[in-house]
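Quick heads-up: it's one chain on its own, the form predicted alone, in structure tokens.
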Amino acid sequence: MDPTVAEEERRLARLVRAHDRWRGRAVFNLLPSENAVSPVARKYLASDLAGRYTLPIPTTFDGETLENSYTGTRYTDQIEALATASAARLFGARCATVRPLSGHVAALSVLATLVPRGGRILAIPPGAGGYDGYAPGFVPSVLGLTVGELPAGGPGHAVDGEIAAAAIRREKPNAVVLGQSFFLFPYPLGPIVDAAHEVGALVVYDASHVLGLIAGGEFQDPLREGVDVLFGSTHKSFPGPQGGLIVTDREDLFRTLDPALVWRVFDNAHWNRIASLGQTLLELERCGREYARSVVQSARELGTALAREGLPIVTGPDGPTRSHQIHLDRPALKASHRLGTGALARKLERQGLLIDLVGRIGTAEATRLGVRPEEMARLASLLAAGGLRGERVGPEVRAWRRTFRSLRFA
């Protein structure tokens, strides 16, 4: 063997290890679009369902019809009915799919199948806390699509009803796309259904960040309130693997959806993810609700206690968030300490503590280790004197993070 090779392949080892320790033990992570996998999903993970291949649709071959191109998938395709189940009945759909190979893939998906190319879709645009995908020159570019802004401009870019519905009236879209990056109150989908309906148009739902509050029960309920389509992603608020899911009540939309998904947007999926991802639903249907619940009531505790601290957050009508997510006031930040989200992302991160540069925390993490409503004070104290006074937290942080050696509801 080349002896680079082998030297390499022991500096990888080492690299995971010092990964799987300094995450594992050494810091708090507050980053809204990360979770931790519990352990017997990780384990699915590694299991030998990692290097599978199956092609479960039906096709025609020398005249045949087989109902998959592989043998050897007697595992699984029970595997893939189990977690499809549970996907149903924790969202209180008919119709799942957990194929999608992550959330930026599900929208993919739903978008590729259900609107017409040269179709035209309204999107919550990224300068008001939108998913840059949607934006021109991403997936509408990559689809033919054409798209327009759904209104977002209230306290932490909330979407006004009213205003949402007449834009509907007035663009006549074929599909509304609600989701955000900056996603931090429910929407107002009474109005927002009945116009997009009224005009012909889809109402589909991007719940990648907030898909596991959603499926707790504790944020908003999409499909009894209208919605025709809702996907994500699995890792965000939904701590289980990366991946990608999508539930509607509408079979006749899934009809259309589900085979046109094979040789388009992917054709075969990741079977140790859908084991893993199965896994994770089974441990929401039994304890999603406390586990969202938690999650909530720690943002608003951590967005409250920061607010006390001197860091300047977003607020709305109803509190600093009603979501995962807290969000740093970027222009009152630097208006007031002279510092930018990313230079205090950093200033964090030597700390031990993780939060993204755009100045999105989240607590989904902190609460599936253990960290309670309660502790989220002394978390903004911590977050406060490290990002702001400048002061030397590590020590401290890494002690308490070692007292959690076990993930809560999994």
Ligand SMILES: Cc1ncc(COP(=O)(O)O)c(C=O)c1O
Given for the second form:
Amino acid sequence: MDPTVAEEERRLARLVRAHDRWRGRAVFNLLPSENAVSPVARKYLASDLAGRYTLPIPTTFDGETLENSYTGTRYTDQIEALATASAARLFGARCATVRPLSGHVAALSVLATLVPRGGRILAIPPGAGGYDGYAPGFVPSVLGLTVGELPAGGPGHAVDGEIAAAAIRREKPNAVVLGQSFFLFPYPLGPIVDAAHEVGALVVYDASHVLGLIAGGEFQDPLREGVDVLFGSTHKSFPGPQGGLIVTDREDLFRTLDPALVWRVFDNAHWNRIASLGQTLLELERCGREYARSVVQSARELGTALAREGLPIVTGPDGPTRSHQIHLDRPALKASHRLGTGALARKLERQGLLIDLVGRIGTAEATRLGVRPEEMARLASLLAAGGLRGERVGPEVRAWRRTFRSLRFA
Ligand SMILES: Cc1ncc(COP(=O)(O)O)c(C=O)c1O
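Let's see the other form, the form predicted in complex with the named molecule, since the form predicted alone is already up.
Below, the chain from earlier opens the complete complex, with every other chain and molecule after it.
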């Protein structure tokens, strides 16, 4: 017999509780695409704002000029203004918007409004650690753009400034899209920006993975290094609710971009998310520097410790990483242990250690929990014992996890 609706409601409640207990209390989350949202920011996600609209865009309706299509928005509009101002301060930018619903939507927002239809972009291909969304058939085909390859052929998918600059001068695109999903090392932005501006191309930087590090003064400072527009997800190294933001110093570009978003890329911007993001932005203004420093230091320590434990790790021009990510060396893991990253990740998941199936490990959420750089050796030894040697580390993982009861930097 099919379950009744009431039974399905009870099952749904059980599933959400079980998820919260498991992911919130029983595991170390080392997925670099995720983070833990602070208690206050979570509270705002569940506030009344979750069901509300505002559209503070002047329109003419029946001959009457309206400031907003909705009433009831007196606090919502102030919340947006507060979050936007905090984003501008945190990234030292003249202009900001916190409206994009995700990193992908931020990318769509930037490219749809600043690159003409039929135009050409250069992006790092997925085979070199680039984001799948920029591959032909995805964002470029949605927006009627063609895409060429921005090379990232160094160790750890590092970008060589001269090689990238030569590709830009050869291809003369409308925009160069920087950013990777496998993102270990900062870019040599000087030669890239010079070449792009020489051929009249914009430089836009998808910081989805490293946004929290940039906010905290780590990794690199794209706007000061000449990038035109910086955007990304607000929930990977940036420890906020799922969403996106865009910042720029180029007021001329922002005047084109910002008014063109609503009704082209999205309508309602989800104001509970924006209140929650506002809280995270303020938290990072308060202690983002210490957070970002600790995340990167932990990633470097963890990479070194994993290699010592016999887990093969990708290394590049500057050690294992300068970001929150570490990459397992897939060919070396196959050769030395006959093990794929998928099988390794599933083994670790059963022991309460979450890494992703494509071999990325991240330190952002562990840092928020309070795991310190000097404890990375212990984490590395659990990962190696559970993943490579098949030892039963689950009980130790759970006992250690229970000692972290609140979030730092929140
Ligand atoms: C570089 C990059 N850009 C954009 C995205 C999409 O982000 P979101 O999931 O916030 O839409 C991702 C997702 O992993 C990414 O790695």
